[in-house]
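Shown here is one chain on its own, the form predicted on its own, set out as structure tokens.
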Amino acid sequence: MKYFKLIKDIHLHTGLFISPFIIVFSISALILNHNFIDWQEDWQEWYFSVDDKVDKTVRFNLPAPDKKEIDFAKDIIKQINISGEIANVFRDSIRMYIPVTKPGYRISIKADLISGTAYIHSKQTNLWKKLNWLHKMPGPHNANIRGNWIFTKSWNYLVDFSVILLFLSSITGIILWYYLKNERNIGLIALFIGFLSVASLVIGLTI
């Protein structure tokens, strides 16, 4: 085959590049799928946890009132020197709740829009929840504000790129298997089992 070495190199190096991503998603999928950690948390309780516990207070200048809520919230957390993905925004005429999340931390902020004071409560998370964060982010929730942190945007692009490379690695793997005659029989068995597994799931979901 004329391009055998090129295809082999593409298969090898794309596989090496995406292997850390596959490891992260594989481990976190196992944890989520088998409930190794209790994920049934009260998210509203976390969002408003600052009402019960305040770690520190920081003063801020009120942003321009004509800003969108997400931009208003981003301006506040920048002033109080907090970074992360804003999970949601809850606001009335006198206060704004800004739950912020990032690998290893969950931060609940209550911004008093009258006095210009931010009340902050932060909580550290363990390794499994860090992996869970990477697995789920940026995710489909709150599409109008998701990806509001540069790290989350970068992670989103990296995951998309890794999926494309995974597809490329799969295609090159099939091509290599076809031209490696000694591997054809075992390859056919593996390919058949893979297709059978997917077909069973699809059929099961449609019944």
Second form
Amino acid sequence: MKYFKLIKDIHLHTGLFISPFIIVFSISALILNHNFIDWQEDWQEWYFSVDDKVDKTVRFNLPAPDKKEIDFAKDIIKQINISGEIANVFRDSIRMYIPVTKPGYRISIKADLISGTAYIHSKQTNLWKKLNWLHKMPGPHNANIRGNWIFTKSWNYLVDFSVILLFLSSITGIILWYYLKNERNIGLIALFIGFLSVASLVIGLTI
Amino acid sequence: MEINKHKNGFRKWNQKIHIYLGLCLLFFIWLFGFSGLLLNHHWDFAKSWEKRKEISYNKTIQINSVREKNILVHEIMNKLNLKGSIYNLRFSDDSVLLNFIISKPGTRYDIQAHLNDGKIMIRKTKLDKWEIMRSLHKIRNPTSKEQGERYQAVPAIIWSLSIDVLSAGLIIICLGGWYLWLQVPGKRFYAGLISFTTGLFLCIYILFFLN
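Any chance you could show the form predicted in complex with its partner chain after that form predicted on its own?
To see the whole picture, the full complex is given below, headed by that same chain.
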């Protein structure tokens, strides 16, 4: 076949490039699906943990009050030299709670809007929680503010790119299998078993 | 001679496992790949919650006097002929009301049961096929914090198990793929090395050096 070598190369390179990502996602899927590790975050506890423990205080200049909440929070964390994805902020006239997350860290910030002082408490998380963070980011929640950190945005593009390469790798894999005449029959059975499993489970779950 | 024979045998079987496992898991891979994209993007065509259909209705049933959450919920579900996984199971402070959600991909029932008179208020929410896909991606076993508040339906338990099979299968496909690549001679091996190290470097950087 004219394009056989090209298809083989595409399958090889896409597969090799995405394989570390697939392993990251597979391991984190296993963690999320089971109780090996206590991965579930207590959001409220994290948001307000700075009320109980302060690691550092930093001064900041009050951003323009007409700014949107997320931009207001971004301005503060930039001044206090913290980077990360901002979750839902809580603000009243005297203070603002800014929960920040990134792989391996969760940071709780309380910005005193009267004195211009930021109280910071940060907690390091383990490798498994890092994997889970990567698995779930950017995700479906807080759609209007999600991706407010350049890394989260880049990770989103990288995940999209990996999924497209995964599709490409699987399609080229099917073509390569089709040309292996000896493997056609058993391959067809495997394909049929896979289809039947997905279809029956989806029907069983939805009816 | 003997070593070569074993090596060839292993390569042959490894290739077979790579092909068959890949084909068997193909539809799962496509489903989880596409639903992952749906979860990460908020495309207009897939805004299921805005397009949901809701119906509210009441029913009255005979309820057992035993005030044990687990028994009561299953009794109510059986009498109302509802199926699905149970979430957010909560009694009111005076134990007169029992609130819970029954959920299955594409359908959700918010239930409020008045235990004294057996009046059950049901709000049924129907969601479209895109939400079904998203739900399939998110089905998982309850965590330790959710014990007693969340119960998986049998099909959901089987689905969770199939997620484990898919994850383990994908790891095996990757490992098998690496072995097959190591057998590739000459230039193609080095070209593959570039693709592999690029992906690996990105993953290692993100996992260990992004602070």
